[in-house]
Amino acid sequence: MFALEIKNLSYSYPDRTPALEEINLKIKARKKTAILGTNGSGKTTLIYHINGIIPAREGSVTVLGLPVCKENLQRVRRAVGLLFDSPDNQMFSTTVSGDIAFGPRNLKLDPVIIDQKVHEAMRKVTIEDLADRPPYCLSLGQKKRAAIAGLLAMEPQILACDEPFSGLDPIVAGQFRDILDQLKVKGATLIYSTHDVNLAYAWADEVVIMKSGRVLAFSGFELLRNEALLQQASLPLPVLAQLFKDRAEKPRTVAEAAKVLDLQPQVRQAKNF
């Protein structure tokens, strides 16, 4: 099953540039979709076309078999939601469980309804304690959270996001993955923009390589060991692919690293100095 279909999507800016050419994908449901490249490739654009941000112009946006277009607008975005790169551009009001109640309320549920779905969401990214701050007083990683509690609230099938870790530790980056793999093993499609090829090797199902406003090619993560297509794309071999190409051993994390390279006895012998 496909959650998104893309068919010759093309896009230019007010002043003519083009930003999308003849875009066509077909992006399977339940799986993590990396959109790679370096900036000015059309990875937001592409993003933004997928919940209607931006029409579709010339070409088509098909998501869950809905077209995306006017009068479908409100079902597609209930549909998927879009995560920012920068939560400040979807967060305004005064306090935190006020910006995730915001969604459900649009859609004039039952205020009891409401507080259910949000004190659930904030539960699910363990921001409760932040329930009556103002959004402006947060963290960058906990304006993320809070930012995708308000898209857990209105219980989105798909999760779009533009550059999700940017900006962000590598402690805090790591606990919102693990927050989206639950939500991917729950049954959400998650499809992210991104420049960091590292992470798409170990964290993507499949990647889509994009140059130019042009797709170069879409398959699965084994793309980024394509050294000569990553090089037409401008982007680096990822480090543990460059470091095991020669060997029959693939692994994708630093975890498989160390354990096809053994080196957890001297990591432990290590901790005995």
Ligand SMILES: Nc1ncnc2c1ncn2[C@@H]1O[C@H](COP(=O)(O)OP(=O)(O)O)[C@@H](O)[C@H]1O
The other form holds:
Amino acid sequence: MFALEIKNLSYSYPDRTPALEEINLKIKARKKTAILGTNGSGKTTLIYHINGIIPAREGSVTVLGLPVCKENLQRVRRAVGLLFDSPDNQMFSTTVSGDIAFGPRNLKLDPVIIDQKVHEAMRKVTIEDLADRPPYCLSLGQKKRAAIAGLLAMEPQILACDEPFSGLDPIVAGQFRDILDQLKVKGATLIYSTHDVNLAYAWADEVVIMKSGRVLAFSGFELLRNEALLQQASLPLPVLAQLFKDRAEKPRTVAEAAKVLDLQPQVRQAKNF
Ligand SMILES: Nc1ncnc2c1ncn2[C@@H]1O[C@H](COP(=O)(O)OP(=O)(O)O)[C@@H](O)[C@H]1O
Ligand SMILES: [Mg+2]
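Return the form predicted in complex with the ligand of this protein as a structure block, the form predicted on its own having already been given.
Shown next: the complete complex, the earlier chain at its head.
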């Protein structure tokens, strides 16, 4: 079963700037798929099509077998949680807890259940102490946590995250990856955009490489060892792919590389890429 099917999708903004051209993709459920490309390659525009923020005008988008169109929008948005690049785009309430409760309230759930979901979501991202604070006066890391808590409270089957780690410090980014990994273990599908080849090499099952609104290639993370392809996309080779180019071992993280090179235990436990 595919989580997402995109057929012949093209899109130009109202000012006629072309953003997507003839995109065809079938993204597997329960996988972690990175959409990789330089600035302006069309990543955000593509992600906005997944839950219908931008409706498909040319071509089609199908989520879990459901066409993304006006009639299905409510069901599609229950299935797809979208994390905006900037959390300011998705937090409107006067308090963090009010914001997280927004989605479950829209589903008209029982207030006791809503309360449980909100507290559980805040606990998972450790922001219980921020519950009564206004979202606009939080730090970026806190805002991102609050935004992901809002998604967790909805328990979406697909999480589409636009540049989820941009602006986060390494520790918070690592915690955030752990949270997303746990969701994947529970059966969620993760789709995220990034321009970071090292991140995608270490932390994706599948990779979509975009350039000027087109998909250049789509396959397993091994794609990121193809220097010529990455050059075409104006992207560098991941550092570890470069360093281990001529070796049989192909570590994808610093910790794996340290094991291969038999370095100290501290390095072997490194959580960065
Ligand atoms: N609101 C907009 N109006 C006009 N053009 C836009 C708008 N948003 C993005 N674009 C253009 O669409 C193209 C793809 O942009 P985007 O999807 O934001 O790329 P990415 O997320 O990969 O940086 C770029 O050429 C960009 O300038
Ligand atoms: Mg973008």
